[in-house]
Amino acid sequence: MTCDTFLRVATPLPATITAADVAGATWDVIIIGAGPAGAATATQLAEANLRVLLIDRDRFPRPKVCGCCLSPLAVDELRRLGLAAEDTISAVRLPLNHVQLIAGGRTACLSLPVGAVQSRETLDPAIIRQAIAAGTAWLPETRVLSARPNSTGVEVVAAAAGGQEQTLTTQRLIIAGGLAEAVRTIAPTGSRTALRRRPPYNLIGLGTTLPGDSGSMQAGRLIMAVARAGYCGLVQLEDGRIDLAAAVAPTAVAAAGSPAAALTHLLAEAEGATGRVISPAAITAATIRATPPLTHQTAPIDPASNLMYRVGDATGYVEPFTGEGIGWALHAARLLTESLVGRDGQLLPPATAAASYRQRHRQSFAQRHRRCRGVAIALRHPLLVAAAVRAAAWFPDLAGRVARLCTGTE
């Protein structure tokens, strides 16, 4: 079963409120984007008895380019949300405790602190359901076009699929639109999109899911293949499918002629004579999805107003080799909630909340991002990576400790 087949047979997560009722209400918080960061923020704010509206342009479950790996941080944050590993979350979450590195025709297997694997088709709806159970109003298939802060709150212009534009009002706006955020802010200086800083030679994400018989995979083991064009992660999902997620240079995709060809070339170069992990024919037949450039930095507080915040991938992202993306998103959701809500359960003054979130975000993520940027720079040198893989095969215990340092779990 491929991802597209899975989504065709999956039951969509229905809205809990109509577009007419949404426009007729005043909200404490509107959250744009129902990925892990947005849905987790909605859950915690609703638990504080705030009136929360969660909007997404898609319906769920949905396809998503993601490695589907949950770091120990992610598992801990899910436990805080009430989604522990032993709970039933539409499927069984698989433990993840090994990574197999492949580069320059060599391979090494390293142990990691126990994380988990879960498909986004089951994880994302599970967090949204948790938000709904906490009292969040849920409105999918609705696109937010713009946001205009004023002296008392934020006016949000949104349009449901096939519907007219409507203006919503909220005291605070949270943008959790990920890498593909497209919300325009209308400030006194004019309409604009978020200012994002991106490094040169940025990579894009490519991803798909493959049938379980497309290759030889072991449950609980992440395979990371590194080549000159980028790197590719492969992991078995809870339903037997194989998730493929890669960070690849756009020039390599253009030179190969297609995303599938670029992925096939990357894996072939990394594997050398070690044998094929995945059938090239399976990749060629798959639907490959892409992301915008991966690494960026965007201010967590919108410059136009202390009433608008960003969380998760919308605030910053570093190439996902260390598999910490979902953990970062969930952790940032908790930091934002703690910054917004006072001990009395009320929203804190805008300037106070903004200053707290800005400081908490910097303290929590600045070092993590620097570490991941260092790993990303090292990955630009395939000969260095191949030598590291060779050394890891000789000294697995030491290499395992280095791997834990690289992923921030040592």
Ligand SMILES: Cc1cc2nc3c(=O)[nH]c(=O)nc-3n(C[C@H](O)[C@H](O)[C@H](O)COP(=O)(O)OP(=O)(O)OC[C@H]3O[C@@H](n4cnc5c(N)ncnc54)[C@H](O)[C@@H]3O)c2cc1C
Second form
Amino acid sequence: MTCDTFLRVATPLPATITAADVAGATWDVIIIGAGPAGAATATQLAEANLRVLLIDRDRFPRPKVCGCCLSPLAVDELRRLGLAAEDTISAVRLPLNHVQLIAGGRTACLSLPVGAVQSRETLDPAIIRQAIAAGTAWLPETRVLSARPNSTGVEVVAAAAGGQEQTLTTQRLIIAGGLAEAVRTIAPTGSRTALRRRPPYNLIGLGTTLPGDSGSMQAGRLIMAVARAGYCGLVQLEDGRIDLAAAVAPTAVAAAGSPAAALTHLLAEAEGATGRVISPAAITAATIRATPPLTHQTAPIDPASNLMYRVGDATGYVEPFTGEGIGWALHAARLLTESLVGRDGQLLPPATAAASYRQRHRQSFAQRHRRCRGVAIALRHPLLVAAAVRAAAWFPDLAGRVARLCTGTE
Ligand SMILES: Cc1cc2nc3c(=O)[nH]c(=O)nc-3n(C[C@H](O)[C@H](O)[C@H](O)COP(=O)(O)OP(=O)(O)OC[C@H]3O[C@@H](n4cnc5c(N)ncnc54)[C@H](O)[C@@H]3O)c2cc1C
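Mind pulling up the form predicted together with the ligand next to the form predicted alone we just looked at?
Once more the chain from above appears, this time first in line as the rest of the complex follows.
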């Protein structure tokens, strides 16, 4: 990839509509959040000729705690969106075909079903561009504060950075705000944020990008280090930087005194005497971002109105070890679009759309989430993981098969 290509895909994405014009328009669908879930939903709904507004509180490109690995499902969903690896925008993707596991001072390298690596600074704007090209109106740097369904649609209160609050109206609202989404929904019975179910022992995400010379990395290979406090993935990005993304117990961060110290301890424990993959000084110097607790479940539909839907991380997530979140988000976006729009290109009645999305969402994700919860439970036993890594070094074919079962690609 030339530097020019990178700069073109990484240049800021300006709004395509002003705040004043947004308030004056009537919308079929407003989507909150322009990560993969929101931008993919916007693309498909705009392609169906609906009037779609995509809002995000951030400006893009923006940093995001993420391992940046695209599963085969993610690659396939991106291809369906018109973002195949061969086209210009997506050419920044690198193929990913190996994982090097490190635990208890042991290491093993396994082959993976071919996926890809792409930084979120290039992936997310590429999908938003696709949405804009399909006809979506794009309004960044605007935070949605609350939503109130009524008999005809949903009233949405939003505020631009440093600007006044304004009320927008839409027939349907899609909440794709990710793990940290906290849109207040106002029902006749009172105001509340959605009820999130979380397991008692939950990890938080930590992430950063490091300069390319911070460690010895190989393109196309994911390094996954597992220790008692959690696990940490490292991968070389398309521009040579190293992406670090970890799932760590909050108690370990508190005990270590800082996220950087917790990550350094985690890597040192996993590596043992195998040698440092990343310089601890680079981690100490980095700006480390954190997420809320990772694993949760939140209802995909507001049952009182059937007019507000959740998609992507906003409706459920299970720890990132198997690197499937982006694929899930893109897949759910397609299920939601197919549930919302009828053959005639019109929005289906709320109850019909809600029933279809609820059923298809459950069918698609219940088993995937169960599998990932099983993997998460196994990872809580570092001795077991270290033994598995030792066995994997001896029997790589068998271990590769287990890895495919764990990632749902067998
Ligand atoms: C440590 C870690 C590692 C991971 N590694 C991988 C990996 O390797 N591969 C993989 O596939 N997945 C991985 N994931 C998961 C992946 O990052 C998510 O599943 C994916 O980003 C979900 O996309 P989304 O669109 O639902 O949410 P997001 O990408 O989080 O986007 C949500 C957007 O909503 C916006 N927003 C939120 N609230 C509001 C509001 N009120 N108003 C306006 N805008 C709002 C935010 O600014 C944000 O841009 C990882 C996650 C973590 C934490």
